[in-house]
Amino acid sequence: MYNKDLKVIDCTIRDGGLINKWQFSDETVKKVFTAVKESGIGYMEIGYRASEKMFSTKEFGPWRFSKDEKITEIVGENYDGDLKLGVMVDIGRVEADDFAPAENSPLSFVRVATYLKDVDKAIALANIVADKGYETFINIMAISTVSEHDLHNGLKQIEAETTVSAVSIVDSFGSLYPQDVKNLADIYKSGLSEKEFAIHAHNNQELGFANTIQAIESGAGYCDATIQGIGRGAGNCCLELLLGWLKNPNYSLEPILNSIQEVFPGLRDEIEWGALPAYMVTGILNEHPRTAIALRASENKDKVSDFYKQLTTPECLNS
């Protein structure tokens, strides 16, 4: 269980903004930052980076688009940056200029999510950031639904065409078992030669936790967690329950603890996620959680016989 080579990345604010459109008071994100920070884990994802010229600023968050600014008054000016901070970026979604040069700013690594089909467009993405001094990775979404041929042949591009550390394994839809994911590391390792490879996991089927010690057990050198597995639906794999598995000396379970002590009470009073029946649904079915997260925002929320068989057999409840 200990591996020492083994890095964590802390997703909570990134993963659970999809929930409140990133909205979090800058008490909560710092009371995040500093548990994670005193719990020894290298990295931490504090939310998205996109361009306000896309994105309306009185809708969404700060965390939606996480100004350097911004998180420079979060982690103070003179932060000295033994926690790794990152965003995520969706192509098309930002600009190149939305990106200082690394020297200039208090992030260390941008993660490029992409589907597989528009690889070209993540690797050119990633190979920008990468010349302004950062550290990058890719994420190849909703993995679940991919050939193996496929993939296969975009590993194989990632690996010639850029310099990202790893490259993740995202069970967008939470459908994968442990098996699902023994193999598709078998996949990642066979097109990546010189690169990582990465897990994050989605909680529909209360696997997350279970696939992510799958994938560290088939040699992935980076895995995602949040606090209390809080992300969009059924959530992400826990980071207590990883830390506490992982049994690394370097690793402190007390403050994130102390977090779901003092923080997540109220968010949880705020805004749902977790593990469902209408998630577990989706999860089984291989489908996108959308349909589960507009089912629980409405009067028909707790209906989740009627919305299988929605899904399964639609012919039926119009008959």
Contents of the next structure:
Protein chains: 2
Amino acid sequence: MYNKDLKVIDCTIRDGGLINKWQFSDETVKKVFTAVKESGIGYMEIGYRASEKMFSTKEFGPWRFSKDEKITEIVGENYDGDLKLGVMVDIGRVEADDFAPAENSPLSFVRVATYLKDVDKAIALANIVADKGYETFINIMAISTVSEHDLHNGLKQIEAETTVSAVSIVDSFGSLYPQDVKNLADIYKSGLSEKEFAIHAHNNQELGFANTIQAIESGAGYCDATIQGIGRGAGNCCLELLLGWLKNPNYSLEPILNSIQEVFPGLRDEIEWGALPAYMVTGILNEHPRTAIALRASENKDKVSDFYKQLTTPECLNS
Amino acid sequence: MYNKDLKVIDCTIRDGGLINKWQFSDETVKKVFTAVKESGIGYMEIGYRASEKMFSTKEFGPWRFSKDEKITEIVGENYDGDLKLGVMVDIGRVEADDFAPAENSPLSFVRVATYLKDVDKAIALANIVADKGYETFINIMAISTVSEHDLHNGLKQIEAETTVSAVSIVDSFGSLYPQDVKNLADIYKSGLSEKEFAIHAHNNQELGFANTIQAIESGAGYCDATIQGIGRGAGNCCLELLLGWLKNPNYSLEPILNSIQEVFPGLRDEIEWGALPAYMVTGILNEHPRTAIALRASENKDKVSDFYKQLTTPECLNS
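Follow the form predicted on its own with the form predicted in complex with another copy of the chain, if you could.
Everything in the complex follows now, all chains and molecules, and the chain you saw is the first one.
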């Protein structure tokens, strides 16, 4: 009834922070950390790590930087590490000096987010971080826009030149259908031999959970989820749905439901995410959700039919 | 890129009416009818038909009864029938006299909703209606609670004793996963030979669309959807998502997006549906959503963790 080797990575604060510039209260982060720890899933990506030289600490909250000291404030001085903590990094937005040797950090893992065209840079960054003792991953964003041939080559290169645990299918535009995930899983498996593949699904078409199921059934070793699917735009696969399906006796749904009851009504009042029609439109059109995010921030936020016409009229397409 | 033989049945007013006792304004029903007609999908279930002897016309709106005269008010006197119109009936809630001969009615089809245990009554009712000239269907509700053996026998009986076009998998509790749909599709195909199978999915676990995709990929001849997934509790498969996926050149997404823009913001203000955590809980537990509907109507509506504990404590289970 469950895939006991599958590893689930919670990204609630990291991906949710894309909506509110990582301005979560310490209380919220502590409650989410506690819920994820008690759920037993084992991995939590607590934020991005970025250089303070490149981003304003006034504009962005602490989980844009996820400094070791800040993490320790949340998890305590003598953290047992039962729940492995990690951060995401973007190429060019972090420097080697931003990472202490892993034995001096509460972090266990680092995930490098990249576009396929930048795979050489991603490999270099992953190797720098791996040399400091962290478990590493590479996440290939905007996967719905790459050619299968280029993807296969990029995966072969990652396989040969890194020590990452897994490479992730990232459906940035929320445009994949389960059949597409199955097809991509085959390409990932053909390009990778010792490394696993993973999935990070978006919910534009209410397929975040279904695509995650499909990836797991196709052999994914890792998958991402967030509580209530929180994440930029349409959001992600819901952790609670995934736990309900997995029926892994080592996982517990109750702590996640507790956090939904205690933390999420307040968050829902402050920030918006979910499978709204505007995000469905960009998903169907295989486009970045930025236009839909702008629509939702405007007074025309419910004018989804006008929005679709704008995106599909020839003048717009040719511009 | 599309399954050209698949038939899509819109149930927006019929299933949405379960939330508001079918108290839609004529203007809303006209707009939905026009949108569905222009979308080109070909089938619309406009309401239930029930006997006025059994239900109060004061309590229930017109689409609880869907009388021929009322339908004609919406579609016009000389309706061309391009969009086939149908109603759903429940066993014991309608009488033979409630149907005129089909040639005198704006209706083309009738769907009999039944529990598997009542399949003999469903067959009798379907045959009465078929004798009056209507295309008929049987929808087997609460499919997640029946034994495979009983189901196979029931399907064989429907195959032998009726002229229905299709028999539907109805995931009343929203508890099915795509693998379950695939398994049920195999059972339906093994029990039916000349008749097709169909799917009516619920969205408790954000799988309404994914399960519909799975059924179509498994060979379903008909599937149900509603605009914005409107329907009791968590609601249904979204028609707009389905059209985006099907890419059938005979179907048009724009009229549906128009109705989302014009009609649905108002409906969302009046009535609630969607994949809320309370409905996820009953879906995971394979239970009727009635307890979740009651929770959402109470002051504890967001206490999903308490709700889960109530439903899973031994005292509750043994009561």
